[in-house]
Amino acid sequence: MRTLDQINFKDQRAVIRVDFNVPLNEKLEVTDPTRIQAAQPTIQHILAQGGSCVLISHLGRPKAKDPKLSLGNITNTVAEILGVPVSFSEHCVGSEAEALTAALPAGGVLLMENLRFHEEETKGDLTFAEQLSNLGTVYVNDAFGTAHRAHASTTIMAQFFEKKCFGKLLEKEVLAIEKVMSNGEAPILAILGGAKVSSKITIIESLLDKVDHLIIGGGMVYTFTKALGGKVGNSICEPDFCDYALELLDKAKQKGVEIHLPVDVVAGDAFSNDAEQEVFDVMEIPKGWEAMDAGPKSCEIFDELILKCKTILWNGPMGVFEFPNFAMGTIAVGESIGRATQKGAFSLVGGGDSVAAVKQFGLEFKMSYISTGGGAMLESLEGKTLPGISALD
């Protein structure tokens, strides 16, 4: 891996694909700036040398140039953020682009017009790469969440650079992923929370080459207690997964993977914050019920677990933690990790209701990281190469 202390960064520019995908309000705030502030280590390390920064990044999906997504609009924000002056290009690529990074003096910062206002990004073209990698004459990527796309400016740029390395996120983000894939001290366990077991087959079955406990949670739950010939009621479930549930947990008892799920339910009426609540047998939903959340004792079995293990992946909530009446499993299996982690134990939490919980709950200081990148963290869980981290090989 070639990181930043690899390189000396004095009187070079640097492009750093950074992630600069936040949410805005209807004045076009930025209203959740953790990517930005995720990128700052990456950036006052090559201001603190001596070089000097040209920023690019995606921000939504436009179509075509939409003034309401233009990155003129987070420009404050991220010069608030890193505490220095930036400037903005009103374009990415061309000549006005390449004269405003070629005047860049050493310390300044430059941030440039969302990627994508050209479709040519997405579709990963090598000529819009090529103009993307006249802006600088180092490339980092910092930008982890789209390490998983091959697009110009996360992957194909990189082959028109010498000096090119990972940033101190995207290194922290591939350290932490491979500390549970790979190097994890054991008991390593999985905790895979969500509502289909169809999204989580590939990530379920790398894991059981990797993980001595796997906790299901979430919506999941309900196909294997109707695969294990339990009742259901209303809960969500998966009928044509029955098989798989059944064929998975004997997989992961030849592996020696113990799969943990919850032993009792809290259900509700209706599928709303205010239905009235009953706590049941998992394998007894009564009918006119749907099962929302872990129950009290599985959350003490779990925690029992969680406590005893030393590496451990939370990808998914217990349940429908949106509704505050169903969201105590989620907080508490969250609070058991947080005291894990105190006692020692590596905590990585990612994916992004996983890590909206975790923030929602004030959990986010007890984990020790807590990944920025949903989509690039599940396919980092499922055993692929990202083409955005090859490409710095």
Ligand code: AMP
The other form holds:
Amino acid sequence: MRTLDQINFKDQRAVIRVDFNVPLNEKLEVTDPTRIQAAQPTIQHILAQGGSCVLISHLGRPKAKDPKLSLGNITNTVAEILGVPVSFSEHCVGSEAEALTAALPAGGVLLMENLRFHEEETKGDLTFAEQLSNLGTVYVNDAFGTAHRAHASTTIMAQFFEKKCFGKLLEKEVLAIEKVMSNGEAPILAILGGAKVSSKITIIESLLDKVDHLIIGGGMVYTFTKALGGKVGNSICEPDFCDYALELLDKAKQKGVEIHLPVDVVAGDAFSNDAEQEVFDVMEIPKGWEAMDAGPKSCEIFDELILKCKTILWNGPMGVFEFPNFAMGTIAVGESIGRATQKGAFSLVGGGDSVAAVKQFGLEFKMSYISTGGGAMLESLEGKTLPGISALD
Ligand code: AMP
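Next up, the form predicted together with this ligand, please; the one we just looked at was the form predicted on its own.
Next comes the full complex, this chain leading.
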């Protein structure tokens, strides 16, 4: 892995692909600066060595130029977070943009306009990528959130640089994934929740080759229990995937992976936070009841298992955690992972809703690592090599 430490940035102008795709409110203020904060160590490292930084990013999904999605709107926030002056270029390619980058002194930071104002960005256009490469002398990719896309700025432009490397955030993300997928300490446990089996097939298949235990939670459970002859009531279920679920259980057995399903569930008499609640055996959910969380006995069993494991991956909530009355299972599993981490286990939380849940329930600081990339994390768990990462090799 080519890291920042292998390059001397003195008098170099680093073009850094950051992920500043941050949420904005109606007043165009940044409501969650996490992604900007995450890029700070890389930028500070380069500035401290006497280099300058040209920051390139996308914001939102504009079809064409859209003032609401201009990176000019966040320049002040970026400057406040970095604690240094940041100037803004209204263009991300072309002669004006190149002139501004060429005039950037050592220690300077320049934020370029939204890359996705040019459709060539997402098309991975070679000419556009070459134009982007004129902005600096070293290419640094620190945008894990887009590393699974072969876009001009995330992948294609790397070929025009002799000097290129991972940023600190990208490096941390890749090392965290490797710690689970290649060199994790046993016993290794994956906890997969979320709504549907159909959307997690490739991940489950890939994890069966990596882990010792797999907890299946969330709405996926009821496709498995139905396949095993259980009654699922009104719970979310994908009957078309029942055969596949049985196949998976069989595969897991052959590979020596223990699959753990909840033994009890908290169900509601309607899909609502205020629904009447009752706990049922997972195989005996009556008609008119919809299972929306793991039950107390399951949480106890999961707790015991989680505390025995040394490497833990968590993707997907245990239930409908958006309803506070059905969030207990998700919170309990998060707390158990937090305690295992305190005891020395490595825990990685990644991919969408489990990250949201961890943040919502104040569990963030109890985990070893929380991934910043949804889709990129999911593709990594599927065992794929991300184009943005292979482009740096
Ligand atoms: P995913 O994006 O596949 O990780 O799914 C996350 C979503 O799954 C969340 O919005 C949860 O509300 C939902 N979910 C988890 N458990 C259940 C369940 N038992 N019934 C319905 N939806 C669920």
